[in-house]
Amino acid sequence: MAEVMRSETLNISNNTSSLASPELLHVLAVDDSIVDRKFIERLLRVSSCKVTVVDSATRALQYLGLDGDNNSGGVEDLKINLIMTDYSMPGMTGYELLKKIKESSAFREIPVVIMSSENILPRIDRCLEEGAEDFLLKPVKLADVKRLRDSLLKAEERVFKNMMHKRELEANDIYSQLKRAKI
């Protein structure tokens, strides 16, 4: 357990747009199995994501600063775009982690993907109803990761465009007010 938390980036993309930046998509991967952790980390790195891996839901909460410990890192500086977690883990399940994240005002908007080797429909439905973005069956495939990444990139782009449109409308409104005040 010497390597519980690790963050690495490998950008193999030739696309130079800001949306292809490895800093844009930071994924927190949570799995108690070292084999599964290494596998999902590799898939994410090959997909040009920055990856932080932890070995339990408790460690994920610590990393996010949601464990109630005042010594946890600065939440305001933490930029996570996606959390991928195993469902079945000792101590706290991925479902319980999902619930805690969705209860958090700081992280509730972050998509959470649950992974499991068991295809149990009531479990899948319960996770999706609680707010999971997706439920992936293990072994997770590169196509699954690329689909998630592409979906996140499109969502980030929509958010950015909406923010810019809102600022443009605000600027136009201010300009109109100033113009009327001078007349």
Contents of the next structure:
Amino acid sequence: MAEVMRSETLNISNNTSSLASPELLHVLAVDDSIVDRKFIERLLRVSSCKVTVVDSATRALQYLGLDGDNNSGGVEDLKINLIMTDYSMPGMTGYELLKKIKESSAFREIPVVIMSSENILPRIDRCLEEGAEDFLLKPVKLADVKRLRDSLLKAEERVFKNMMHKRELEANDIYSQLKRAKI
Amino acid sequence: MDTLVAQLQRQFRDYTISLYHQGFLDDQFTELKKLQDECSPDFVAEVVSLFFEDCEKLIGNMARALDQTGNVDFNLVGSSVHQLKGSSSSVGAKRVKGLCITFKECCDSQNFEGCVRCLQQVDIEYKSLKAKLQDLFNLEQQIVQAGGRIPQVDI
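Right, the form predicted alone is done; let's see the coordinates for the form predicted in complex with its partner chain.
Below is the whole assembly, all chains and molecules, this chain first.
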């Protein structure tokens, strides 16, 4: 008699992608300047991204649910695909925010991009060493945002393709089992 | 014979070009215009409006800091100047940005008279730009009201 297939084997899941919704990247933008917030929000919207904008690193951590003592916590089901933060902000800087994100188990995989009006090489190096995905000089260009978006979508596509391939292999395996059991 | 729309469009074109040539605006303003469309037709006006509010606030901060006779905190002034430089850069306010660079140098060298001069200049400059952009937006409105389209101006 054939083995009853366990649903775990098929690993059926409704959510096949970490994208916020089909083809829409969700970007969290952090900047203390109201002018720059308006600008980056528009840049991201024009690039077909879902945008959440906050005015400080502290608020960013609150939004991510990282402001408590429990550093491994985080808001459940919060899907952020990219964080873009200004470097120079009062209170917590973008650099410090970057470190906190990379220390968190829930969010360390999320790419963090630093934006700055100052082209200071040691600063850029420090950010990249700490795991920043990229460092953009302000004012940020539409081309920069499009480049980021395209590279993130490609990465998502790769993850998706790998997962589909894995499912195909699993399905083939199950099919072979069924054949052998002559169902 | 020139229609009203054609006249207004030419005025708009000439005025825009002069703002760039006289150094009031730079490329970044062009980038802002590219982000405006039918879905967000007031984007540029909204951003510059936020910018001018920011100018008022930051210049107020600088004036207050410089007013502490004998006890001026140049770091505080410098920090506001840095913020103003950032936002002026983001909207393409070229002259304001240039003044901020000079202003920052005065802060860094704790040059009180220099700072006071820069403060006066930056105040005059942002108000001048505000008036000019208001004229530009008024021209746009007139063109639209006359049934015309706002021309794309290549600098």
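Basically, rigid core = biggest C-alpha set you can superpose within 1.5 Å across the two forms. These numbers were taken from a predicted model, which means no experiment stands behind them. Positions refer to the first chain, counted from 1.
Relative to the superposed core, Y175 has its Cα moved 5.4 Å between the two forms.
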